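Given as structure tokens, the chain that follows is alone and in the form predicted on its own.
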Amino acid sequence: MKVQVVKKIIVINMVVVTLALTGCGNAAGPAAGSSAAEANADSNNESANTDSADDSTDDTENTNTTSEDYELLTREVFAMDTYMTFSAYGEDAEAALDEAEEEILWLDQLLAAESENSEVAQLNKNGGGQLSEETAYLIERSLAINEETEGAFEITVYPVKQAWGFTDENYRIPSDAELAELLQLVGSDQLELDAENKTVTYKKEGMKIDLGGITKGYASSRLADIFMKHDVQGMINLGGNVQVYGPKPDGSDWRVAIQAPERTEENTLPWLSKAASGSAALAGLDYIGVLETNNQAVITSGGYERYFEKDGVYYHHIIDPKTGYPSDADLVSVTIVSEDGTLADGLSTSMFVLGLDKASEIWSAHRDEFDMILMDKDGALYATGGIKEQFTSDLEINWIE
């Protein structure tokens, strides 16, 4: 039978999350279910404000320049498969985005598995091999996380997603043999880090590994270090995975609007139950709520980001490492917020493969380091209780204690 591609457009959400953050000024951004229009209204109006502001002290020296006296500098760069935006305000602002457009275009090259040419790619094809510091770090950082969380978040499980056809859009359905043969390989306890020596060997043949469940979010980490470097202050979108770096330049936090699980080209929202009865509360939302934050990662993971259907089912790319098949936990959307973006990112996947319970039995243990806005399959919306005073919605909030 055919099988019917559906992907989300990760530019188009890009933008939204984008305009969801407010920019310079006392504007106030926009509520949850605001237009993309509205925020970008007020994106405009800012930007009028601070041209205005900028012109009336040409002519006057100004011994007490402040981040509100800077303009605001874009810098738009597609790497790691997706459009990402660096902002940034300060008297070297220009600076910090020219270093961080170099830093993710060497980390897209050095990181990516689908790239033949790069340091995964080559470990996978070699068995192992030794690892730059970078590289290092990162498998390290995952089997610490895959230990936490019970073997949740996998980066051997590559084979796996490639049978399904997620690293290169041939999508299929493995059969039940071929997904049992390819479970043989998964596993982190396969994998001999040498963290000294910094070298890994794989101990199967056929043993791939992937970074991609984490990269993005230590690539958010690295580019805030480089604006703390430059001593500017402001936000980095990597394809929907937001980092803030500071307040904003009056000195309020930034305001981060939690995308709305998206509905499918048939308007329908095939990631909730049958009987949910949240549906009805989300229809024509764009944002399940509002999150005020300055010196956070906010990364959110969900089924509708990646998938295919066929046959009346619907098969997303966050794949449970322990059946082969995409996760049937009772989630629809994981948000993870923390002060470390590599943290942040390898939760929001393990998170949603883990479930509601289990991910709020984490949180509980270590809720200094994250805190968590969750959908489940009903519709409903829980978050911890670390952000109380943060996270507002329009939607009924669990606040999970």
The other form holds:
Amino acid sequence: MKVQVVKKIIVINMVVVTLALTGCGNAAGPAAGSSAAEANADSNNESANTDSADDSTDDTENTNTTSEDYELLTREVFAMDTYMTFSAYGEDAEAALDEAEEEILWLDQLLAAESENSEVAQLNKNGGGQLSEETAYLIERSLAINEETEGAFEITVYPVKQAWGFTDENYRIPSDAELAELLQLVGSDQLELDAENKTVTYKKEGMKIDLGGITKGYASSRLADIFMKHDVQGMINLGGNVQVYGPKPDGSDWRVAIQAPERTEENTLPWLSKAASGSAALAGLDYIGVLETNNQAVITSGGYERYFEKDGVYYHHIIDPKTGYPSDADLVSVTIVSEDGTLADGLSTSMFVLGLDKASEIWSAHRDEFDMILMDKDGALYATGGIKEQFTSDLEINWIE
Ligand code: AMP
Ligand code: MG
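Starting from the form predicted on its own shown above, please give the structure in the form predicted in complex with adenosine monophosphate (AMP).
In what comes next, the whole complex appears, and the chain from above leads the way.
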């Protein structure tokens, strides 16, 4: 049995800011929306190292400092099971990075269902309980996204994720009978959230929640709030999920590269149809395309990010709550672009489950809130009209209007 966990890293350059946050919470409370940190991925650079401060200068002594006078400071952290890079630029950048690092480690401890002492693990053990502000906020957002996605985003799917071994890497294929049993514990309508008093009650014994599909986007929006508080600019890259805050020092937008679906160790692309996996256009493709932005989160979901293989079949970590199986819709990669990092993360997971047609339909009803970049199993690339001026690709783009 082969196992793969891909760590996506996008090459980063640097940062500066001038943007106001849209709908962000304050740094002390949960971020209501998100923001504008800044990443720059060089689509021509195939290396996977993080590269900071290329164009910055050390000239921080000047009294009339401009954005270009600051050095981009970069911090690397391993948390939430992934490699992260935070870069900030401005008078108070060091302090902002210190606080960002502290925040991410704290959020990881609070929210990771797999860590025995996390709040989420305790809730799962006790069938609910009192919630921190952050957990209450995330459960509330998750329930709202569940409704908007006709149940595709489903935080109560955790017992099913456990059965497949994605929580402890003891991978196995549960029987249909086992899945049918576990699916009875799945359903957001069986979670009773009291948002005012910040409590949750699980209505069925054995229910468990997992905020893994939304945590990173939320975390990046929290870090952007920290950058805002310190009046620094920067970019946050949580394992390839990027949030940028402000334009580059020269005033131009950051270029965020959207990673192409990863190849397996055998250099195959089992996520794609046979014809597409042999296609010349996709053969050497590192990036699906490049998005230019100065104020958005860019968050990608794909089955290739975590999976195992048994008897030639690949099983990935995004579960269709209706079947209990890894979702089998027609998409291989879903990127959501939004100023609201929490929404972007929740939707990236959801749209992957829902597939192209349903995702397009939901986008039509919410086009002011987010945009999408999608690749289907035939290797066809789709993007929504709101990012027409921002997104470019070597592949042909089918615009969804
Ligand atoms: P992401 O990389 O954001 O798509 O999140 C994937 C993670 O979300 C998985 O590893 C699970 O922890 C969790 N998850 C899996 N399936 C679902 C689902 N249908 N709804 C919500 N979370 C899910
Ligand atoms: Mg997600």
